[in-house]
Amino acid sequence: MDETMVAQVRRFNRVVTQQVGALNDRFLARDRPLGESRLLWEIGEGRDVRSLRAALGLDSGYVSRLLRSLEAAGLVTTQRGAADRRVTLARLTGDGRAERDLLDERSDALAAELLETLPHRQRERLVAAMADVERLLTAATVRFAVTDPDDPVAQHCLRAYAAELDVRFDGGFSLDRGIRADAADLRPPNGLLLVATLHATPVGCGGLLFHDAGPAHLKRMWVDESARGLGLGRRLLEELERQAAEHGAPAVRLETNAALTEAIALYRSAGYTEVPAFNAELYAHHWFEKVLPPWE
């Protein structure tokens, strides 16, 4: 990794957490830290820990440490889950709706306090560098993993996808009337399923069926709209061309829809070539292949 870049991580890192309070222990005047009244903000009408955890990037030990601080403060209410015993469910107590409002009014009068010390055009560049930002840190927490096509996370994005394009597609779309990609052809050996998690959520997914020394086929490529415009579509292509080439694959080959002009634009980008059909897909208008690169 570049020396330089990560020292600007840092310096960028020290900045932040100087100017939003981070360093002190009575965040925005309170008698609590930065960590406590987030696990406020993050709780809102009630959340089950296991969520707020994975939401935070916090192991389960710190989170119960918070939580115990925040209901010896008459804060927050922890209690079972009266259909699984094994989800714990956190609330706010009115204390801690009405300690959660004035969090609000501070945390808004610091931000303002902020942008008028600079004049409008820089206030508009820091906004905006802000998103930009705001928008690559989400992305960078975005996590691949090959996944079982039966596990309920992969079941989520494939029902997901398929209910998508049966908005999108003239006449529908249905999973029995394409080219087949059940679950014994995306589990190696015969292929695999890459699902994308964003703080342990699914929010994308992709398949490839396997040919054993002919190009590997891409299926069932879909990202959730709450993920969109963080580049996510792309990496996952990548990651899937990666896994191709490491099963020895010469090229990727795909087909889809004309609806999807946002995906043919993404595979054209990407080096994809239009080729002939080469398959008798249902749903499909336009047939790509890529080349790639031998696997080292």
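Definition used throughout: the rigid core is the maximal C-alpha set that superposes within 1.5 Å between two forms. Positions refer to the first chain, counted from 1. Quantities reported herein were computed from a predicted structural model and do not represent experimental measurements. First, how it differs from the form predicted together with another copy of the chain.
Core-superposed comparison between these two forms: the C-alpha position of E71 differs by no less than 2 Å.
After superposition on the rigid core, the Cα atom of E105 is displaced by 2 Å or more between these two forms. Relative to the superposed core, L40 undergoes a C-alpha shift of no less than 2 Å between these two forms.
If the structure you just shared is the form predicted alone, then what does the corresponding form predicted together with another copy of the chain look like?
No partners, no molecules, just the chain.
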């Protein structure tokens, strides 16, 4: 790793934690402990306590106590879930909502204050650079994992994939038509499904079907709308190629629909070349193939 890059990251961390971190946390907490403020924020329009705990990574006893304190302050009400009466639902009261909005305003004011000290041109540069950092830092925390197709996270991806194609394809799309790729096909040893997650929420996926010593068949490539432009598609593709090579596949093949222009551009720029139709996929207009370097 380049030393000057590392040094830059460290300088960045230092400056940013001093400026942003210190202000953000302590300022926003007002007269309330930070934990309570964070909780207030995360509750949003009502949420079950279980997911709050997961989102903030806190001990159940601790959250319970924080909630009680917010309840005592009249900012939050809790009630037991209708379906499952073990779970507690937390909801903001009117006061709670007002308090959250106030935090919001203070947050805005803080950001505005920071910007106001700078002259216009530099203000714009700062905001642009922040946008870059934010997007790339987000991209850097995306994790890839081979996931069972029946896993809820994988299910979410596959549903989102189908939903998107249904919107974009002329005449819609259904997983039941065309060439099938069911759970069993996307599970070793027949194939695999790679899922990209940001924190714990799925933001993309891609599947491979293995055919003995023949080319691997790429399927179900999807990137969530919120995560586009982060180079995720390319990273998914590269990781899938790595997996295919590791399984001894000499090449990767795929078919795609003319409506998916950005995907087609990605395949081309990643070294895929258009080949004659190698199957009779109903939804496909283009067929691509890329020969893989042999795996050692």
